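Listed next as structure tokens is one chain, alone, in the form predicted alone.
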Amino acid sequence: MYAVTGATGQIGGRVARLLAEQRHDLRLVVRDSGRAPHLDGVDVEEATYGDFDAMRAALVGVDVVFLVSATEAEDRVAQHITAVNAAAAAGVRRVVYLSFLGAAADATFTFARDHWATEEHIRTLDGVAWTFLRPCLYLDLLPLWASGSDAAIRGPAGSGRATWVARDDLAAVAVAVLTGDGHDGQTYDVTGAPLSLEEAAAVLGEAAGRDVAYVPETLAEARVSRAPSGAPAWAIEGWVTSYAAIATGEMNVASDTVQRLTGRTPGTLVEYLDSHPDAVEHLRADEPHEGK
């Protein structure tokens, strides 16, 4: 029996659908069952990561759980710890955790530090095998990094590159790891082709039929430019340091994980935009969408 958490989201939903297509015994663990994918013969249980009793009840009878990381929050690590403790208490034998590239206590990207802390706790669970998936930034979200009336990408990424990965590729890797053997105790970087923000801007501009530029910012400028969003300081710091981690090279990690585990070549930004032309619709409009 497999369980997928976060199945109402982009990654969990993809993984759930692939497992259902393969006819695996499957349970979805979600906060709101009304938003869960409608998959024939699939159980749906409601629970939040911070609710130990609900998570344990939802995972009783489950052998392997795909734990999608929680939405960014100040207490995200505490939520994760509660959820994995509940999984262990429910008798789950294996956890496949959706972490992040470069997860470390001193990672430049502050949210990657949350993933490292979660990984460290999972390692301590007695009788629970684990596999960590560490994807780079999502290729699917790259078009939204261009925003404003001038359709520019702004941030402190310098001339660094990131090995952006498509969500479909990540989901395929997750299913291969969940259903295959030999992955216990493994940490997989899940990456695609390297691309700088200047290179990405050129590709986005070509697809949108207009000039799209990358405008480098300092860390201080980036914090100030995002302050009007009204987001809390910890969230702004996460946004800003996602760019800063590109500048340091922490996001430019090559891996053969997608090819080796799925047999598919990781998708590129050009390929993604060819199959999702609406991804740059906000750049074609007179008043593009304001992103972070």
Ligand SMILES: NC(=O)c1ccc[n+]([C@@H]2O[C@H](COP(=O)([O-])OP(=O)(O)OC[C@H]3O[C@@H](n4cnc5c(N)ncnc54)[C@H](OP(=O)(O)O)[C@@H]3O)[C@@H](O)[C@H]2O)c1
Second form
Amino acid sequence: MYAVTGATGQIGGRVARLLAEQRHDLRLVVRDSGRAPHLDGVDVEEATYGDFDAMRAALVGVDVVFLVSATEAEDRVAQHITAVNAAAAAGVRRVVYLSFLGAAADATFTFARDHWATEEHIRTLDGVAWTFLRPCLYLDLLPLWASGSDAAIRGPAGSGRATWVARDDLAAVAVAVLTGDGHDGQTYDVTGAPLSLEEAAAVLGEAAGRDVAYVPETLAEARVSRAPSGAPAWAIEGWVTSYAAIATGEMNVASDTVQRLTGRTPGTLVEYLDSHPDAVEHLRADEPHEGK
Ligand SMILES: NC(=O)c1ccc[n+]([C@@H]2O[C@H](COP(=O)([O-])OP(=O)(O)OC[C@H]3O[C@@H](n4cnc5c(N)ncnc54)[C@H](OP(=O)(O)O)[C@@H]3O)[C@@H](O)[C@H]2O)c1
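Having displayed the form predicted alone, please output the structure of the form predicted together with the named molecule.
Whole complex next, starting from this chain.
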């Protein structure tokens, strides 16, 4: 029996659909069953990561869980730890955790430090095998990095590149790891083709039929330009350091994981925009959009 958390979301939803298509025994663990995908013969349980009892009850009888990392929050590591402790208490044998590229205690991207702390905790669990998936930034979100009436990408990324990965490719990797053998104790970088923000702006501009510029900022300028959002300091730090980690090269990691585990060639931004022309609608319509 597989369980997929975060099935109301993008990655969990894709993984759930693929596992259901393959007719695996499957349970979705979601916060609101009313928003769970409708899949024939699939159980749905409600639980939130921070609720140990609900998570344990939702995972009883499950062998392998795909744990989608929680939405960013100040206490996200504590939520993850509660969720994986509940999985262990429920008797789950394997956890496949959706981590992030370059997860480390001193990662420039502050949200990647949460993933490292979660990974470290999972390693300590007795009798639970684990696999960590470490994707780069989602290619699908890249169009939204351009925002404002001038459709610019602004941030302290210097001239660095990131190996953006499409959610479809990541979901296919997750299913291969969940259903295949030999993945226990493995950590996989899940990455696509390298692209700088200047290169991305050119591709987005071509697709939208207008100029899209990359405007490099310093870290200090980036903090100031995000302050009017009213977001808490930890969130702003996460946003700006995602760019800073592009500048340092931490987001530019080559891997053959997608090709090797799925047989797919990782999707590119041009391909993504060909198949999702609406992804640049906010740029075409010249509608202000709140970027990050
Ligand atoms: N690599 C990247 O570029 C990137 C970008 C953004 C986020 N991420 C990370 O990758 C994860 C998956 O991405 P995605 O695109 O699938 O995100 P998504 O569409 O927002 O889905 C997140 C899923 O996780 C569930 N969830 C969030 N916090 C939870 C909690 N505390 N307890 C239980 N369930 C929780 C959500 O439930 P609800 O529907 O109830 O909210 C949703 O089903 C995100 O959650 C985030 O950690 C990565």
